[in-house]
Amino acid sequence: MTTESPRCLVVGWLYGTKMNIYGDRGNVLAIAQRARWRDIDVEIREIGFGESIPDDVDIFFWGGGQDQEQVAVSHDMQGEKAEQLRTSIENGAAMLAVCGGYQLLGHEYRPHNGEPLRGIGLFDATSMAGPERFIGNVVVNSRWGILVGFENHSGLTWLGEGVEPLGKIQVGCGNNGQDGTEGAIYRNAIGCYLHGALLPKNPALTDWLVEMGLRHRYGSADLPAIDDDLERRAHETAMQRAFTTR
């Protein structure tokens, strides 16, 4: 008698020790835990400076960082490494990038001082340092329903024509505080400014990333329902706080 091997996923955490602020590591933990609750084995690999992008990663995460770290990361994420990451996304791997990681998925980020930082051009988007800092709770209408998070950035991101945003802002400033958009989507890759961490309070988005990771590895996905009572309460509390403090 044979037993079926458990399903597995590989999560690639880009620059985990350098770009990890405002609770961003909680997104990696949420992906892993919601997969493991469904008996899916998860291997988390940190991908750092000078290391190539493995071709077997199913879900990538790229967090935010300070300007100094972002400069070093921009220089490292060029050439073959950038091409490897783009190829993975084109081949169906999922991704969530937050703040600094999101900015470097566009064409470039222009800081207040210094030369523009090259991105990898996955998103048709350009970011620049703005004159004010956007800090506070965020509520976004998205294809996954209402998303809640926390923003803390001075970056202004402008999407190219035809780029799908993650959603429309109800509370907060989002990409630039002007056009009402937050984040960007390309294939199974999402970029946004939502810290907090985003995924523990938004289980529908977490499960979508897990599902896309499974589809990348196996060509199909089956996610049994799990008890989301705590996550729903956290989501509702965050949304209520956002509307009462805006």
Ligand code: GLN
Second form
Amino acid sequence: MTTESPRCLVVGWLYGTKMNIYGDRGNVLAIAQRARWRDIDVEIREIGFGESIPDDVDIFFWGGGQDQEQVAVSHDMQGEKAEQLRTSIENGAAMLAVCGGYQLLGHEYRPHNGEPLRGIGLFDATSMAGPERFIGNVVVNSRWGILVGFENHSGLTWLGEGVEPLGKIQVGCGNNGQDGTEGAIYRNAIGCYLHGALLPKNPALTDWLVEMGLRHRYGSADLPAIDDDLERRAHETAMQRAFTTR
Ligand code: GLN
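Right, the form predicted alone is done, so what does the form predicted in complex with the named molecule look like?
Now the full complex is given, and it begins with the chain already shown.
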């Protein structure tokens, strides 16, 4: 009888300690736990300043941070490092980036003060600090069904022609509070403004990231269903709260 070695995944956590606000680290924990519940070994590798992008990362996570943290991170994520990250996504790695991380995956982010911060141009999108701060619950219609989260940003993100948004806003402001879009998708990379943390309350999206990570490593993916009762209740509660407090 062959005892198959357990499947494994490598999660690359970009600037973990520096870009990690409003519970964003919960996304890394959700990805790892939902994989481990399916007997998939998960290695979480933090990728910090001056460190190159390993070529065996299956799923990247890049969280949010305040403008001043974005300055340092923007200067670090340039040149070869940016090219390595773009190449990983072109080769099928999955990614979730939230808020400040999302903005730096576009062409640039223009803060209220100081020079524009260069992004890596993975998304054809441009962001700039707006006159007001969008703070509140968010509900988005997406290809994974309804997604719920929490936004806290002054940044306005405008998507280029033909860029697929993560979804359509039902409650909240999203990319810019004007065009009804939230987030962006390119290949298996998702950017969005949904803090919360997003993934613990949106298991379908979490499982999709895990599946894309498995496809990247093994060429195929099968994830047995697990009991999502707690996640479903958290999702329902967040959705009800969003609709009653808007
Ligand atoms: N530059 C971001 C903003 O739009 C930073 C906030 C965040 O990452 N939550 O405000």
